[in-house]
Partner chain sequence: MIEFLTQPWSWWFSGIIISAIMFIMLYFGQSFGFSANLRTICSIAGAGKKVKFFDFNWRSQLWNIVFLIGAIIGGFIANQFLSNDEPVKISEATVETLSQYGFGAPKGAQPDELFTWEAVFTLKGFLVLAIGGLLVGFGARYAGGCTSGHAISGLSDLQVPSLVAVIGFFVGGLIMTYVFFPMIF
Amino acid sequence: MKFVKFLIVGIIFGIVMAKSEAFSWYRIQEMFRFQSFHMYGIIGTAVVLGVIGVALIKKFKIRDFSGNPVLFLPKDKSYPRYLLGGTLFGLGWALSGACPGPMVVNIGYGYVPFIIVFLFATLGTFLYGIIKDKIPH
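May I have this chain by itself in the form predicted on its own?
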């Protein structure tokens, strides 16, 4: 039954991505070329809602689906690794025209080339899992 809840949330997420055009390769390219505010508005709205959501989770001590407390652990201060990771993510996003959420929405819309993007994103995640303990902090 839990699967159905997540499936419904995923479907709603896909509909929102499609209706807001956030999955559009053209909208993403406009953003990276500083030609349109559209995507910056969507991302800015998501950041504001995320900040409010985290504040509410902390204030009301909301628990996860299993009843465990939601913990927010401090990040380490290794800024070079965040700069490198963010740069790689941004390059992949700009080159492919999609980050993970829109990538799946594009596949759902029938844009077959995004299957290749999805496969390489999955491969990259798998390889990171293998080498993450070997990367200097």
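Right, the form predicted on its own is done, so what does the form predicted together with the partner chain look like?
Since only the chain itself is given, any partners or molecules it might have are not part of what comes next.
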């Protein structure tokens, strides 16, 4: 039963990815070609509200539903991994038109060939796990 709430939030996530058209390959093309404000508006609105909300959580030390402080763990301060990993991610995002979340939303929506993209994304994560100690972080 404790998982039901995550199922419901996941369903809302899937619906918003589809209804905002953020799951569309065309929208990602349009974004990287700077031909519409749409995707920037979505991400920008989420980030602006996110910055305000996170600042308020920290200022008022708001706790989660089980009474624990909401933790924000600082990420490692080593930059090659973010730039190199981010660049590889971006290359794939602009080609397949989907980041991991929208991939599965597409499968549910009926664009079943996205299962190929998702399986290879899983394989990509597996390959990272194999060679992670040999590449710069």
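Basically, rigid core = biggest C-alpha set you can superpose within 1.5 Å across the two forms. This is a predicted model, so every value here is computed, not measured. Positions refer to the first chain, counted from 1.
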> Honestly, after the rigid core fit, is F72 moving at least 2 Å at Cα between the two forms?
Replying inline: yes
